[in-house]
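Given next, in structure tokens, is a single chain: the form predicted on its own.
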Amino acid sequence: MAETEQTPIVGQVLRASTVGFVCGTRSQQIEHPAFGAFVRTRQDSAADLDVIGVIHAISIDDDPLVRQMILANNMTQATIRDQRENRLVPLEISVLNVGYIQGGRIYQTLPPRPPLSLDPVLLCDAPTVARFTARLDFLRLVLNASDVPTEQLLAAVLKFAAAARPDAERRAFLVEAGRLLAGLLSQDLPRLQHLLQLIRPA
């Protein structure tokens, strides 16, 4: 899929399945990924398959040196900055797959195959997010996902999708998303009420 604007590389795939994947990067690059953001993998051009996912967890692995530094009483800002900028502190980003793009077409279902190790993972630009979320069939995938903070993730995802639209369209988008959630969660009113509170337009 052609880029419409320069999008940053979030990381590279460490492990993957058709349900989701984990990518890794250095900890000082944490300014790009955010909880609920849309990302996509970029396979080689012959594959013609970009997996679309949403970030549901970001974790920083511990480091033996960090453990020692925490116990020290004379830790300076320079020491902390050196640890963060010069050492390879690993950061893992967990992604839930919500669709894919193949042959220029968008599919809001699990991809036919997972991305491969070391495939680059890119942050989706606003036009890609707006195009992908023109339909909201993928919400059911998020609602049914296990081991993710579903309500918080859905709210963050919908806010990212709204932010990818012009200001005049954002409220209408969130209202429409609320109507769809009302249908999906008609048998779980407390959960629905919580979600509607989270996505309520400002």
Contents of the next structure:
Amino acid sequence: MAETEQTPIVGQVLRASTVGFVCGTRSQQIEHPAFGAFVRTRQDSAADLDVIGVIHAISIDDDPLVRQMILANNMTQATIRDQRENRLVPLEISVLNVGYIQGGRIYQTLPPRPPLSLDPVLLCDAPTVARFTARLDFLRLVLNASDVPTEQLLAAVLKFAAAARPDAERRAFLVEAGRLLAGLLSQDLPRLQHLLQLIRPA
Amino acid sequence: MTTRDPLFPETDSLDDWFPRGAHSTPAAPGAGQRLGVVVGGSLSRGLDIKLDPQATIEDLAVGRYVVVRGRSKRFFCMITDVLLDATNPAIRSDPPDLGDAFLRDVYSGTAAFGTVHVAPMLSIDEGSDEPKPVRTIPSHFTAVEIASAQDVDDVFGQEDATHFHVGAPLELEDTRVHLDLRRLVERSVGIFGKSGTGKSFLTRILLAGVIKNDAAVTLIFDMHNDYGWAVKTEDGPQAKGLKQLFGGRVVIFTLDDEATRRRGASYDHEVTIGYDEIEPEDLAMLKTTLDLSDAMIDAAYELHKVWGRGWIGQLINADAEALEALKAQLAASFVSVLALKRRVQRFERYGFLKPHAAEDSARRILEYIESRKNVVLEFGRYGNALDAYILVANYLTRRIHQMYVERVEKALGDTALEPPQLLITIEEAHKFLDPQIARQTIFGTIARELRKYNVTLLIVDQRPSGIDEEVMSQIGTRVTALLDNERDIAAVLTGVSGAGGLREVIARLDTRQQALIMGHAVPMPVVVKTRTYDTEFYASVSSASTQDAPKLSVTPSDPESRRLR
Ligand SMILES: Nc1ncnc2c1ncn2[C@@H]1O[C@H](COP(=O)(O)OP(=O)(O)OP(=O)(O)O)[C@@H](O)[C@H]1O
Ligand SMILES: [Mg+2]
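Having seen the form predicted on its own, could you now give me the structure of the form predicted together with its partner chain?
Then the entire complex follows, led off by the chain already shown.
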């Protein structure tokens, strides 16, 4: 797969539902994923269902060793690095599903099935993000998601989507997104105004 | 290997990677002339249309046409109001800062949007080209477009023997609105508007159409020398009069030969009226203008009885002795006689009034009319004397109408024997048709009896509220330039179905050369930018009348006329 080379692997699916999934990775790979970034799973061709989502949380759980080390008070740079690279608890990246690909089509709604454990999760590159965000029906999914910081997530997602476009198209894209939000949030003006402040181009 | 990955497609077409129908397709900006969608309304109140964000509300003047493309019909509607709306009224109390360009682009057309209110006027069924009155309305969310040139042409047709080009609809400068001349002259016509809005110019244009297409013969009581020859304009050079456009088909009569000659205009006849021909009925018409009481009018009838023809001359010239004699005869009404004498004394100043007229002007005019010649009666300096204007117009019209009635009745329904359709033009019409006198005067009679005797009126007025309501309701075609007085607007709209929205239209017309035309001669009300009365216009009306008019002002060899037609 030619794309895989250009697209960094974010991790592998740890647990999943149709609403979203969590993928895990080694903690030193934290520079790749970012809050609001677009990711996709890639299954083998037989399954024909790739899920697209946005990262809404990144967390690092503790493990018994970390607790001990903090109490032990004898941390060298080497032990810290060793703990980070070889620890047993992965970095957890939570993803909100916003669409899927099936039969060569993009759908901006929840996938019919969740991805499978250990499916690879890839970070979408700029052209992919631009293509996926040519339609903005998925904003509604983000807006209505529970247990996520909706406004911040939306703003981050839109910034990513804008950044995936050529400079000249960014403003127009954000305006279009803003107009859509104005329609969705017409009954909640303070929230709308807050969101628009977050996404407005500098 | 994946078979095909839409995120890395070979094609760039959006539809290839997004399933069709799963998304509402947003209106492509600039597609056609789409304006918005119908979101509510009723047949009687009109339709509400929510504007698409890309429609600029500032371009949507009242009076413009829009077309609603329903499933099986096109609905023609006129914009009657434009308003600003918001999905959430709370936005009014906390308006976003639209100085910020981003926020402005986001909010306009979404949380805050424009609505236009339109009045449905006509519908055309799919596959038919016959405009019909609207009896229903389009369903919810039907798309609305600015009317195209084709739409307007479908309603107003092409110029032909009975259709005359009067102007262009708003914002459709290359389209033409045609008036049905036959229907125009069939009923009375009213031309209204404030002073200086172009009433006289518009009237001249309509009359030129009537003359050119021979739709009727016209008799014009030309108060301010606006129609016959070398017309003054407010800005720039003189404009041509009808005589200059139609030569021998127009005959000029004058009341004031001196003034006519001074203007370098030619005239064909001078009108004189003998005192011996003025009847008490002619005075009754001047009731409001000369402030005559009922008693004075009664006195006039009594004098007529006592003195017979020439009574008014006698009254004016009556010396103390004659009055003394009269006092004995008419003791009861003598006070009124004296008052009347003082009032009619002013007639002495009118040069066209003579003790006895050499010829019968009314009969002379009628002869021309019967040979289908159009008559312009210039008032010269007497145009400024309203009582002179009313006296003469009434005097002549009463007699001509009388002769018309006789002719029509003698023809016994044989149209070949009937005199030609006659259109009588009067200015300051409310002075002839105010509610106090409209019932008794000849103009009120003509307006009310419709086309029974082949005579209709073209009334030009700047104060339509002064016109008798019943007369107003009989006016078939109303042409209205700007009016700003509420009562005048209401008067013009009396009896017009669906008039509600039109009042805004009338109050918002340009101050010049724009008019709302509604009624008998047009399939639906229309706001036109009136044709400009200029050389192009002259050429277009004169060249077509070559065969009838030998004395053309624009000869066929004139390069301009060839260019224009
Ligand atoms: N169709 C037109 N073509 C050319 N000029 C026009 C036209 N309509 C109006 N005008 C200009 O507007 C001026 C005023 O028009 P007009 O004399 O017809 O107004 P009006 O309504 O008859 O005014 P009033 O009530 O004072 O008689 C004209 O002198 C002319 O310059
Ligand atoms: Mg005038």
